[in-house]
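This document opens with one chain alone, in structure tokens, the form predicted on its own.
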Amino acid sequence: MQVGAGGMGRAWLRTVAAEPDAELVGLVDLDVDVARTALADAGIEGVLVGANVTEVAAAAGADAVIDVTVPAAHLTVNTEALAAGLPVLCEKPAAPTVADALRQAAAAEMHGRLLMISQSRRYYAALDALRAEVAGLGAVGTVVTEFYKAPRFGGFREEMDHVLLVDMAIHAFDAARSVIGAEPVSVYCDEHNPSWSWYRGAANAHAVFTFSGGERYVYTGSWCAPGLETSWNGSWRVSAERGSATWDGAGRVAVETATGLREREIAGAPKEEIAASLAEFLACLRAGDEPTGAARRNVHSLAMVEAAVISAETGRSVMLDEVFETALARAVDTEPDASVRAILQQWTTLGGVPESTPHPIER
């Protein structure tokens, strides 16, 4: 069943059709009509519609639930499907606040169920084949994400506070845990918004991160950078103990070692992106594993968004410590269910197990 039919949500209703391994049985939107509308549009029928996550889960018989709907409703569907028993793919981020994705993430461990968060910029074949070379190239030092964009999209976005970071930076910053292997420790941030912004809130933004090997991320980009753009998933640069690598965002790795140097261009997989998270959802519902984006350790991702932003505001450098502690004491003060409350307070580390730390899960 997904959860969420605007335009976000119709392009999860094409993936989902298209996906062999799974059947939509249930549409919830608290406008039905426009549920109706983007299936009649997408040419999907017997889907059965409604407003209530729980009724609709029920008289459709739903496995599992997609949650596509903004961020701020995250934790009351997600929570509610959980506590229905229904594993759980939300989209990204978890939530708007460290504190309101930990008390999800600690609902799911409650009820016994998987939620996972899906960050669909994980999925590329290209990024695989950075991962690939830099695990060859020894200890990282630098990894370097350059990122510039130009989009005019009115609306809400050119209101918001913090754009760059709180709307799109978390797909690099993700990236950048996958790809280093390791979690962050600091961040130390500085935004500022050129002459020529057509956004109310900074629209450039530059973090130096510093993770638990002593590894340093380095992004810098722009919303407001006409020319000479990078692709929406920035351009990177690695440098390890024993060469560089490159990743131009789209399907160019070039590596050079002692040896000389190799490019490749990298063809897409038959599943990135959106598809590749469901299929990985649906692959670990299945086999008992747990994805890359458990909601444990998801939050990472999504602390360094809120180091980044406090970092930006207070002009200090801010410990990653520091945004769980104060999101973990916020969480137990306003979680209401006893049992989920007790949870959050046995946790004592940074929202989850390292990056690079496979761990299956009861399901």
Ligand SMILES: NC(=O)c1ccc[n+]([C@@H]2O[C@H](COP(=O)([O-])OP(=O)(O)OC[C@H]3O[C@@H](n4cnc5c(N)ncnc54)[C@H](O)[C@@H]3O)[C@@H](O)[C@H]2O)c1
Second form
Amino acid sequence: MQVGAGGMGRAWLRTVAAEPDAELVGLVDLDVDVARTALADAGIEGVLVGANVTEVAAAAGADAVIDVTVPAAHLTVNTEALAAGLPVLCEKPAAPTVADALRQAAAAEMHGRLLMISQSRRYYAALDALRAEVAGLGAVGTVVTEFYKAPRFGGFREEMDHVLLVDMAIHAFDAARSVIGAEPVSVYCDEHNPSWSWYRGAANAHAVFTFSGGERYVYTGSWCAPGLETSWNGSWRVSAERGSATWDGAGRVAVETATGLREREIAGAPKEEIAASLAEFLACLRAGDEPTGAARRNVHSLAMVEAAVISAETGRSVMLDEVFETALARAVDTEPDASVRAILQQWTTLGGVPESTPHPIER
Ligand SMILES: NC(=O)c1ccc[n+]([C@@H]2O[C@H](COP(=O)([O-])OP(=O)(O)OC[C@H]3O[C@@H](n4cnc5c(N)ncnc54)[C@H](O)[C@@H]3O)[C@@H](O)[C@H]2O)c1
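Having seen the form predicted on its own, could you now give me the structure of the form predicted together with the named molecule?
Whole complex next, starting from this chain.
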């Protein structure tokens, strides 16, 4: 069953319809007319429509839920689905705050059901190729992402605070964890808004993260940078012990070591982005494996955003542990379910949750 039939919900409807291992049985939206129109526009019939997660799931006999609602609704929708015994695949970001992301991760643990956060920009054949090249280069020193684009969205993005960090950077931050194969420890971030910016909040951000193996991840980006724009994935460079690798964010991956330079154009896989995320969710449900985007592991990506925002606001370096500690305390304070609270109280640190390159996924 899918919850949320807005802009991204429409993309998910098409993706589920194209996935032979999944069948859509229900569609929930606060606005049932929005749900009906989205189904009609996609040419999908025979799907139960309603506004209540528990009721539609039970009536439709759903086995799993895909949550494509707005971030502020994720905690409510996800915990309701988990309480009904259903595993959930939820759009990024997990929640607006690390505290709420922790609460729903603990709820998933309490109910013994998978909650996976879909970070669609870690699923590209070319990014797989970059990760494979990096594995052969020895210790990683520095990873750099340059993200320079000039979209004119109109609407809420042009009014929000920290627009680049909060609305976009999580994609690159999450992919960086998968490229480095370690977890972030601290960040210093500088934000500014150029004089010609059409955004109210800072459209430019430059962050330096330290990772657990001493690696540095440097993100530099702008959302008001006309000319020579990068791909939506940004341009990547990995500087490592035995050589360097680059990815243009589209299909081109290059690596240079002592044995020479190799450049390849990688064809897209049949399943990338949300289609590949859905495939990983289904494969993990079948095998009982934990996906790389399992809620408790994904929290590191959201914490990178929260830490970068705090750094930009205070002008100081921020430790990720500090973000987790504050978020855990807030999660315990605000969580009404005693069993979920008990799990949160056992989580003194998230540092023990390892990140690794994704399982090979059939695409
Ligand atoms: N992966 C990507 O590249 C990507 C791109 C765009 C959006 N997104 C994410 O997808 C999610 C949805 O974004 P969108 O642009 O489709 O938003 P949207 O506002 O267009 O649609 C959200 C829909 O959810 C419904 N909704 C809200 N609260 C609900 C609730 N409690 N129960 C049921 N329905 C509810 C709304 O009525 C609306 O129809 C967000 O988390 C967003 O960050 C991801």
